[in-house]
Amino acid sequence: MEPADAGLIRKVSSSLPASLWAATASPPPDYSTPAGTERCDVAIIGGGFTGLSAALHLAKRGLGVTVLEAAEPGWGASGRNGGQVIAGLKHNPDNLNETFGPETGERISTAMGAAADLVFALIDEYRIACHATRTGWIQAAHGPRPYDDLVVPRCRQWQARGVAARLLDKSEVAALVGSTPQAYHGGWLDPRGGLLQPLSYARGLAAAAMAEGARVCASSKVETLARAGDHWRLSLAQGELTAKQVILATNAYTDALWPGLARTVIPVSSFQVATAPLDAATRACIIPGGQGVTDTRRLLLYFRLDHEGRFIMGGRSPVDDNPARSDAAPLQAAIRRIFPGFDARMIDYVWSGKVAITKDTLPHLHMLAPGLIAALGCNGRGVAMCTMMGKIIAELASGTAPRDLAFPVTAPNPFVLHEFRKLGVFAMSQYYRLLDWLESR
């Protein structure tokens, strides 16, 4: 393999969308770009938190590992989300007991029940500069019929597995996240969630990678992947890369460079907004315990403060990258409804990126062929779950077998009729969106 400062090294200038995580992130490393021909030991597309968990882990275990960044490592969702560390899945441990089985579906409660732990741990361990807060995370429930068929029995069933989570009623949501009483019915609160800034948190991923011996290369768009004997052959603008096995941890931003990858995922924007920091007298009422907040919604809304005391804001858009402030006005009636005292005109940021899909809402790890792994499927809780992953995918291309795995290993599910996903997109946001109303009179 090649020496992990092999190729240029060398400052990338930002590509990144303007967004309140790029206009406050820490500065990226000096990454590398690829140059002639060049081989290493396991090639990972995407430099997003999967991708650079993966590198981190697997160059811990001795293996040389490039990742392959089209933009910059940040630049897709990793970079643009929320900053919300959430432990488990969107499915109850006692669901994926049912789905997978008791031994499997506990295998990966316990796994994912501890992917903000790994996060944390690996922030500590690498002091990596994110702004990072062990406060906890908050689901509130925006009617009765959320509260009683979500959030107590999420709440009860991490509580029979040693998490000191607690229910909330009306009165302490409304004293914990500083909204009008009548904004949610209860909620529930898991203290093993937190906050950080997103955009850092990937470049101190990166970073620490490559002080495990990973390279990290930028603007690097792979072009073409192709077995080439007993190995990948990825031909990139800037040369060819040479790689026993390849990782493509590309997420909602999955092209066709895999025939059907792409179908298995449905890309949703996510849109945020971002205040200017707010004075102390409301910085005072608004989530004093510094937790980061989701609702039940089906069309979720989700909020929290910055570092420097600004309130951000995101939910489910029809808007694509490059958004205008304009986008903001339903986030901004949503506000306004929450927090009736709050002035949602002082919007400093909007932002959108793509969050990915699946059918099950659950995160998918494939073999798509020898030495070929592919994980993908956030659905939106992406922080921990996709560190997670890539320690996850670190363990398999190591050799540990599918079966000892705290994930399941399946096979492609793609969408029929994927072709027309906005249309689809658009029909279930709105049929959505009355469900939501429905729940919350």
Ligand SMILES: Cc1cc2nc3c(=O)[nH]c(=O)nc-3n(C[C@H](O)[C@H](O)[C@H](O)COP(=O)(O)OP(=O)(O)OC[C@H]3O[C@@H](n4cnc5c(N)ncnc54)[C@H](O)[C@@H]3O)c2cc1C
Second form
Amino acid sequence: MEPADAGLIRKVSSSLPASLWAATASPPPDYSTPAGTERCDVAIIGGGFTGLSAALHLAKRGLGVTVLEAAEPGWGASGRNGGQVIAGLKHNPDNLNETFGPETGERISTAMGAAADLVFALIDEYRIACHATRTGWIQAAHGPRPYDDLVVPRCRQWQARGVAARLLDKSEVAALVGSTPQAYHGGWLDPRGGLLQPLSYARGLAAAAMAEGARVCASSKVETLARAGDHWRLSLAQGELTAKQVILATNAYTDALWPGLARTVIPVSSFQVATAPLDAATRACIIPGGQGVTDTRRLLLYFRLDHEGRFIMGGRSPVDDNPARSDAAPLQAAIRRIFPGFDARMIDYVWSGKVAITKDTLPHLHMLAPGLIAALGCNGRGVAMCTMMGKIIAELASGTAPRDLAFPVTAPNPFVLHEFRKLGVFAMSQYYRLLDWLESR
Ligand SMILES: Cc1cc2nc3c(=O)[nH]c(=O)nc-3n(C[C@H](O)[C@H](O)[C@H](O)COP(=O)(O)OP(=O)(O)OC[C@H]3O[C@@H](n4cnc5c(N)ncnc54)[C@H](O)[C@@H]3O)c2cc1C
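With the form predicted on its own in hand, show me what the form predicted together with the ligand looks like.
Expanding to the full complex; the earlier chain stays at the top.
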């Protein structure tokens, strides 16, 4: 195996956008930057959960791995998300069987159903300090129809696969969430889920990959990617890297490095607010069991408490990067509607990040060319899924045949009229808002 070069080691000053997570994360490990001409077995472009998990699992297999992150590991969605660790995909297991056939469908459900186990096992194994708690995940139905059509089958299908999931009636959801009884019609509790501090988890994955021998580079934007004989050549402002294999793990931040790849996803902003730590009386009423909560809206709301008792809520927003405090108004209104007694004025942090939506709302794994793998399309759920996808990518890059993987390798599926995506996202958001409102009546 070709070892990843030692390179220049330096502490990276934080290039992260302001957020609760950036303000409270564990310190980063000492990242590298490539210098001159270097080589490795596998170059990974993108330092989020997907790329970092792939690096960790490849390094464990003894390959020389270099992660190249344009900003700092965790800069993308991985350091800005809600920190809700959720098992499974957004598609129900039976739907996956219909789409892929029972054998592949069950294989996907088994792997993605175990994705939260993988997250908590890595946290234990590498002692990642990220305020992880495994208190379960609640999906709350915003009306009778989503309860009957989505929540009940989803819960029953996981129960049929051995998960100790539980349906919750209206009053149980109100008690567990601390919401007004009118807010939710019922829900289900998935014991596999939990919470963590996402930026600390990303930094912990980076440190774990480094401990296993991977090199993790910050401030290392890959500017071009080209085939050179039997290798790939990656050029950066600071130098050049050649690699036998390349993994593109850039999700919603996918640029023009590989022709057409960006057209397979639509980047959509998700926006979050965090309050000041709640007083003890309010804290005792809101999500007293400490679960992560996501509702069934198409423009979903998700919320939780952090380890210091701040209330954090996220949702769809037209705001792209660098949101202002005034952009918090729709989420403050949602907080008042769901938790009438709760004073939502004390917002300490607002921030946003991008998720990648695919045509079929499934994550995608591609072999774009010999030795060039891409995984993208989290569709808004990726703390656990991307960690598992990184492990699957490591198997693929280590020689496991695609047919033996837990997730299918498919051809890229671009959106037509991708250049009009902003208009499309706006129109769909309005339509979804209307449907969500009608269903919650
Ligand atoms: C606001 C928000 C809330 C969310 N909440 C949850 C949640 O609670 N639970 C959950 O399961 N999921 C959640 N998600 C989704 C989850 O965060 C993502 O699925 C996951 O982080 C994607 O990880 P990734 O590694 O694929 O991509 P990212 O973390 O986005 O990483 C991609 C990286 O690629 C880098 N990059 C791009 N181009 C280049 C280049 N040319 N050279 C070098 N580097 C490059 C970028 O700088 C970026 O850091 C949320 C997402 C957002 C945005």
